[in-house]
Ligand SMILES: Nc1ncnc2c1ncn2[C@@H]1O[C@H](COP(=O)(O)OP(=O)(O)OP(=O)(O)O)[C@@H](O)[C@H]1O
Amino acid sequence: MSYSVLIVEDEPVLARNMLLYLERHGIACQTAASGEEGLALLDEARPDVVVLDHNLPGQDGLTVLRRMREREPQLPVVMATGHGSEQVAVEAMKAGAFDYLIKPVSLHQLKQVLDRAVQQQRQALELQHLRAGGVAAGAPAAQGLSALLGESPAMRQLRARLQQLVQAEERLSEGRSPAVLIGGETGTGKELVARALHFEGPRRSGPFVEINCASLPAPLVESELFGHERGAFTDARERRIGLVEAAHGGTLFLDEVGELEPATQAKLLKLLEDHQVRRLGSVREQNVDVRVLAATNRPLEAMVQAGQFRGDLFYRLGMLRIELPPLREREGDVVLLAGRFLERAARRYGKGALRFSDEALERLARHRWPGNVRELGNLVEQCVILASDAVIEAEDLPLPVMPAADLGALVPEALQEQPPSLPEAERRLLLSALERNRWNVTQAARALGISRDTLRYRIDKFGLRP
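Return the structure of the sequence above as one chain only, in the form predicted together with the named molecule.
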């Protein structure tokens, strides 16, 4: 899901940390160091959501929150308060904050809260739109198959297969097309594929409703997905339509489906089998017509074997499978994509013509790209922002000093009873460096010869924890 965030935070290190993390996940960010600056930026930045620190120079966060709410009552604001100031959090909620976070803020959690805020906001807008009887606008070109760049054999095959799926769906006169399960490493384009399937297919004028399963708070899952009747529980003051119903006539995209709790898995299975939902507190089942797409970067098959994911749900979701190849296996695409991204970013940042030197391109082609296309896009954007010259040289590339492919060689021998896979070797190496440095990320990064941000990214990617 892509959207934009305004970060109002006076502590520069924290602000930058948030910004890097969010941008790495494809979220556009702007920062302001005071409430006044944040308010002044509102019109220009048009954010989808705001992160607001409480302890600011000048007007405090609560005051700024109230002023933002007056000007943009629909805009969700997430308040960040220091440890021990839970009272402020309570005040913030009363003043209409969407949610609050207690510092030190976990970046992963921050993103989850922001995702949820934007998702709810969009859902509300979508419903207004549906109630008004409007029809969603046709597919902007950027959402279709043509958004999937790449001329490698792997990408050509992928586009051909997607085309086949779309055609099969067009021909289908009765019933629903089976679900499609989209697999692949992080950043390979699973979301783009889901959008392409929706916006190229016969349901393109229906809603495309995206649910990030990892960001659904467990106690709210049911009512978020299936809706509730008035009075179904204490806080249910109004009847509410769930996301599944909101997708009626269109596509329901279940992102990060591997993160679903077992209870929710069972409910979804029922939806896939019967095409019915029941709102919480209702006695009636409601028919819904949705096409389900699901994505995951986890090995669902292995999770089924380990008893972590329901086999019957896996079977239903994976009637059709699309597996996205990692970027390193798409011959020639790194160079092609780097060029396209460079052009795009140069235009966006108002820089003149830029190009990579041959050596730089060679270096890009050699990198392993664990974050795949997203990592490449972010790197190119950084290059553009920092570029002082028309030619970007190999030394200008913010790539780790140590190529990931060499990491395996550094793993202490004791760990190598069996030659581990590269990701496993990397995971162990990171873990041992972190443990040796007592989880001091800065020191561990130095020991590994990579930047702190890179290490943070990898900690996150592997889900490492003390």
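Can you give me the structure for the form predicted alone, which would complement the form predicted together with the named molecule we have just seen?
A single chain, with no partners or molecules, comes next.
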């Protein structure tokens, strides 16, 4: 584990012994011989943890501890006291010290305490981010290969591919696991695949830290990922370690990675190449051990050609690539998934035993599912909420209905006369639907039987404009 320590100790021999021992273990150290010097170094050194002696010239250790806690409330401080100073140790813990050590200090024990202090701080930050993202602590989450439901050939092939990656990571004898880029349409289950790779692999006991790059304003993404020092920008009132450091020893999952700004892309590339990270406002690099998984539903190759995404980052992320099949290509899985979702939702809403009629299942199987598994799950939940009988009929399904006459009206005359290539046929059909609905995306999507997000993606894909 890589971190930095500020040692505030007036005994030069002890301070030097601590410094040499910790530096031999790859820990960056700075020393101060008094409380005043330690407080002055706090902003300059930006330590991750402080070792603070009680018997100092000038201000005593307890006074210095309280002042440090006022300035850096989340900074762990380990107090060192002499024999017979148990009352001082109690006062130190009341004042917010992480732990205390009795002199003479065992250097091995010192490192153990410091490791624990930094690890607990990073775990607390991970929990804070999870709660901020709406995931309650201890909430059951689907994870592992067993969460990837489906018996279609496409899903069997996907699970076999993931098993190969997990086994390769288990056998890795040196170096770090390569990044994995997970592609697929919206709603295909990219997060489930990322969780499966983590919880089935050798890093399963480490943290799984997720960030949706599209859900945060661009100026905040870099701070969330890499952290910041106090005063790094206007609202940075205290130090905060980033999600990369919080994921140390585990997995960092970057969802919607195609939304990252160019400056953040450059820092992410450095992380993948050097396994180092630097907080905003800091001059010191931190070594981190994280496995990076990334997901996107955007065409990154086209973005690279358009200069919107770094080519070197794309090739680094895409060393291993997994493409998730859309639900319409998973033969037989719609009925299986619908039954599983129905069982779960009925139990959650206390509706007892519910089932789909044969006609309802047939209609579900015929639907194209532009929103994929997510759309199916939402539809089943809606059916359960509104269900008044034990059997859900075809007419109870909130699926878009497009009469044959309306579908024919959508097809451009040129398309009916001479069948063009499939991409060109799709482009003409989209353009016709948009023009007939005066470029109202919501109405055009409804007419086509697809989601608005899917239509917007295809508008961008084909470069359609009014």
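If you're wondering where the values come from, they're calculated on a predicted model, not measured in any experiment. Numbering follows the first chain given and starts at 1. Only the largest set of C-alpha atoms that superpose within 1.5 Å between the two forms is called the rigid core.
- Taking the rigid core as fixed, one finds a CA shift for Q74 of 2 Å or more between the two forms.
- The Cα position of K111 differs by 2 Å or more between the two forms after fitting on the rigid core.
- Here the two forms are laid over each other by their core, and the C-alpha of A447 is off by 8.2 Å between the two forms.
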